[in-house]
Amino acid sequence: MSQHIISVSARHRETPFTRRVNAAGVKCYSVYNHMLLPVFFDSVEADYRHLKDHVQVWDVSCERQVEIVGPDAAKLLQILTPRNLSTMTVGQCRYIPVVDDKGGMLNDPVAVKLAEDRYWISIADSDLLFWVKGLAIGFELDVEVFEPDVSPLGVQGPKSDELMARVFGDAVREIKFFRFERFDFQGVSLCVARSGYSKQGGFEIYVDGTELGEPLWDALFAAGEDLNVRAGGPNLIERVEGGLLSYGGDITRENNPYECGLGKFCSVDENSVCIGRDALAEIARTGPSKQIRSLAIEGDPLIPAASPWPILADGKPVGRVSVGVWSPDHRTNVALGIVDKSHWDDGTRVIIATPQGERNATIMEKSFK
């Protein structure tokens, strides 16, 4: 994989566990939501196979919040997802696509319920406050709306469990998937979640402020020697093979939910209240004309681009691979594309014209997991 050094300003925002994460030998950062993501420790390869067999703490503050509160949050936060948040209960995390008047996507994050009038909204890489206190005003709605000083600590792993209930108590164990509960570190109520941005299972902590940032950081690998924990980051190799979605990357504002697999988040009938509902409610009723599928690309180790890399049939384009890397548990070349309807049935083979040559694959209707 290509390196590149990146010039930090004060534009790229340090986060409260920046100090931790350099000592911990961080060897690349990317920049997402203006902030510093580290991308790997020792490599990319070993990062994934660390994953998937033991427990890793996460920098994700770039994983920013969105904070709505008043009287007017929900009927806010239904605007701007066509997903049924009716039945939300707090507690509560809820993966919305975020879309615009035209059915495209600005944004696929994580809602989180702190009150019946209070919610976060945890984003992807874009600046999607502007866009919902543009539709706050615009609706003259009674809300606030701001980015809270709340930075996202994530534990994932097979034995995130272990060490979370070794730092929070055996009861952050009962936590239901995409619940959250509140726990007390150092005197200080904190947000748990069992969510992230991995198949491997674990949490993220939303820690309110910057001052108990280190002090758990601390905490966690103090308790986490003997499971072998260490510092990782989203890995590309195993959110590939799980199929997880890179908004900016897999997903941008030309996409709609249909296309990114996402129609059964989508409540499109006279009740809803979406600002892209009729948009969504014609694309519901022609289907999509092409949709995100898995492939499996064969041949030698790929090296990820930033290009897309088009997927042929017959040498005609039938779609594009936004990212392809080699997955050393599946022996094969893994990747993520947009395919047309005539080729997304699964088992479907194509050619991809790769930079180190055309390859063949094959098109999955489900992921590597």
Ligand code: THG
The other form holds:
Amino acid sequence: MSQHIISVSARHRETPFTRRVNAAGVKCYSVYNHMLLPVFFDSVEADYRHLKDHVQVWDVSCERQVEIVGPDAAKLLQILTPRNLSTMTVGQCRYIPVVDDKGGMLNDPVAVKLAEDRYWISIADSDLLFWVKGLAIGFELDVEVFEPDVSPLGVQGPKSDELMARVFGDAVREIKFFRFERFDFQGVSLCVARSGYSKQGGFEIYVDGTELGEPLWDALFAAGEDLNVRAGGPNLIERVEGGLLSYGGDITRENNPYECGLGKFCSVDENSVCIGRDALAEIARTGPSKQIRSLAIEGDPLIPAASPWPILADGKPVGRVSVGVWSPDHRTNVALGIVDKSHWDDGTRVIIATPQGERNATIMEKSFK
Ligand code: THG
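Since the structure above is the form predicted alone, I would like to see how the form predicted in complex with (6S)-5,6,7,8-tetrahydrofolate (THG) looks, so please show that one next.
Below is the entire complex, every chain and molecule, led by the chain shown above.
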């Protein structure tokens, strides 16, 4: 993650919270789904410490929603993903791989079931709307597919239950992981889910209508002053420790879900109707030849830099590291990479050709945390 200045133009969409994010002193933005995504406010390390100890409010509006509504909504969603959604009920969220005809990953969104005939697909960084609209048209399905004015606001960290209870009432404490309940804010019913792109626990509020953004942001900060609430964003160190995948970085269309560790979300028997079924069934039969792993990279703190970095064993390439960064809590560099089957077992020793030189590293079957 080398840092440059990005020229923000009309192609880079602001969010309902951008004025508040700027006022909070954002120091670095990224662009995700053509929209601004705050990267850090103090420093990546300082924001990491604060996220693990307190509570943060995240402008993750760039997790845009693809809304599918109509009599064929459930049918379309099941064409989109190999994950079996037949038992999904209203109020549930599901992490779903979305693949093309070859089984290549197109996105790894969260699906939200709002009603029997209405879903949001909360997308990672690729233009999934085009794919979904194309399938709806091609299969002549009775659905509307569009991007609603809905912007997720994350509340993440160990004090997030307390902060959310102060704004929405104690009932938020009862929301189960990857489920949502509806709560009123200024007369508007909002979906509040227990989910989010960190392992510290927390919520995502699907803010329905740009005009609610600033009042909601202000309510959270007013209620959380004594909790040391701060603005934050998905944190590089914390998410690599937790093994949370970043589409376009750690995984791309070159990878199938089995390589991404998402095989547990693929049911591709003869009843399956998803795009890519045959390709996935073939990969499932033989098993993937490489897979995502966490790695511990030894030596001095690595400064995040352009990747991939080759993974070597006996001088030969056996994979690629997509991200590596110093973890203050684990006192080692934590990393994610895709590793060949020959070297993917827990404890395997490899060499990483980092921009700061060759380093010894250990493959891990489980993530840090
Ligand atoms: N929340 C919402 N939308 C999103 C993200 C999010 N869209 C973009 C991006 N993040 C999509 N990618 C992910 C990656 C990981 C998770 C969610 C979305 C995640 N994984 C958990 C884990 O790996 O521990 C749980 C997965 C499970 O068990 O189902 O949360 O963050 N709204």
